[in-house]
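Presented as structure tokens, the chain that follows is alone, the form predicted alone.
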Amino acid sequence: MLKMKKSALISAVCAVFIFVMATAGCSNLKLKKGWGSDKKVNDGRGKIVIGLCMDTLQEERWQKDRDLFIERAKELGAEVRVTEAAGDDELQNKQADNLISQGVDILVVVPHNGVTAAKIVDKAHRDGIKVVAYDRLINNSRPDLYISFDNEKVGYIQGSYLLKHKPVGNYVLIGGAPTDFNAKLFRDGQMRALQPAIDKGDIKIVFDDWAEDWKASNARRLVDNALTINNDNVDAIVVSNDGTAGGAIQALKSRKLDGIVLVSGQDADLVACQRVVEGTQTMTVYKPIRKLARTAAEITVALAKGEDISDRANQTVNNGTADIPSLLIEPVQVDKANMMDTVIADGFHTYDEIYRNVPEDKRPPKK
């Protein structure tokens, strides 16, 4: 009788062991086949910890993103751990690995390189951690969410604005970093605006290149080359952001062409807004960063809690591997005429900051 009981006990233990192993196998299979992470979500039992992997903090725009994101996350009771890669792909991957090893609940990544950052997504998912691609899409992987602006529309606004003000002439295209998928989206939008005029022969693209790492110095060098090749016969320069617009304007200034050749930009950086009202930069595209950063913090916390976000992330963007759930915010065209009603009205920059270099009798009245 004792022997039979012992045998039954051993059989029961083995059955439990087999069940546990089978369950674990199914769980792993589900993680490999399913979307994103199967990590048990933080359901409010402890403080949510967010890893924020920044590409760079050297530009004014990214400092604002960081500060606004942290501010909103703290309001929601979450902790944010920030890293900066200074434009180094390998370093960004190592920093993400470190955050993963610290056991963060979720990662938010501003990728320097949308291709190599796929390793971050894969590693995080293997460790059961969800990933949000912030502002820039991560390619060849399955991030759990992409939150940004409608970046193709940014490019379309740039191209159509310059075309409206210079419908005939020689155009130069200065793209952003080739490693940034957003740079491609900007170019797609720019060409959607410009192509009909190109096909009609109204405008001619006389120079086309990309500013590595979004550096103003690279943009200046490229615009210097474009001006030299074309004997200064350039009417408009479609530049993809404000930092590189600054480099383009330096090149123009050295030839006394600043304020004559049209120049686009985006981000509504303070120095760019100053250039716009002074007349050396034609326009910028204002992307309400406060809305982006605070919304990203809110939806990241919701993801970490396992909440359904499909009502907010109700769009998709294809990254080469899959259609990624996305939340895209509308950008706004800004020039001298509507600066007061956009950037200043939103409190993004102050009236006194933007018009600092404009004589008082040339400024619009304060509202």
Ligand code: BGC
The other form holds:
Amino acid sequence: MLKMKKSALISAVCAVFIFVMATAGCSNLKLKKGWGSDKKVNDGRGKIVIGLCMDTLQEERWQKDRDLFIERAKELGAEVRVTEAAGDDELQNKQADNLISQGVDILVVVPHNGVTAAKIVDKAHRDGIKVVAYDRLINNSRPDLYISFDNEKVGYIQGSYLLKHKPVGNYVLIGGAPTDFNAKLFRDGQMRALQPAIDKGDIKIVFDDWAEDWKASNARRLVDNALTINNDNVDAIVVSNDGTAGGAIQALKSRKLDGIVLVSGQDADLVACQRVVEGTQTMTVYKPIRKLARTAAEITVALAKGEDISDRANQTVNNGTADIPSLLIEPVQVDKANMMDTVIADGFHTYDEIYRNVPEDKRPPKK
Ligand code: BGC
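One more: the block was the form predicted alone; return the form predicted together with the ligand.
Once more the chain from above appears, this time first in line as the rest of the complex follows.
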């Protein structure tokens, strides 16, 4: 060995270097042209590793998203590495950087902040990694796919449902987190439903604010303010999700107005479905998370393999920078009357869970 010629030694070192480079990271990779940058492609010989960067796992729905996504990815032979940023933009960006340096094949991001998460997309693209924006759009960048529900329609369903049941009166608007682009889409849809009645003078918006970070405690404080300012003279509260609806209902309860003032929500969280059948929350919007998570896992694996997914996207959504290929799933309006045929029929929650607090003689017959 010591006697090995210098040129032979250099060749040996080079061979080891090339071998290490070829096997580095999680998979066998080659670069293929994608839009925005050269993209990593897993040619199927190595296990696909997906980085799933979640904003939060606080609301019930996100735990379902995570579990269902991992389940489907596993079925397809992929591994998922999950991070949770707990609502911290900087932390989310660091976690994404970390996943990129671990050599993941592709990133799936639920951004806490649709604007600052653009850095994640840019960094990933520089490293040849594709990015899927999951449920929430990422602005100022070019994610490779946006998969979500029709969020404007979620807001439209909320606004039009409350309007149908309270066509005249004082309305309060409680939006979601201002950092979440979805919150704006929900508001757009709510206003599309409410504006004609506002213009006619049938309803009046007597308070309008946004619950920072989607926190129930913030919604409770805002609704408390709204009630104080209006001497409790409020007929309907357009709340954008179930978590914040919980806060709004606590504020109503402290004034014995729960079940009297209409309240909307979204996500079909178990506690919200219970409130709907018990009468303190008027409606929620059910979003089939199973379909979203499983479809997202399937398309993510296909993207990581470099497959053409253009037939999977059903539209484009402009994020301020470009038209992003998107797949949007239909949301479903849920109230007391159709709980059995929607959330329960779909197996999202069971009959026994939802009607747990309702006396047996007041429950609908089990199907
Ligand atoms: C999601 C909602 C969720 C909210 C708070 C939104 O982006 O679309 O389903 O309730 O974030 O986490």
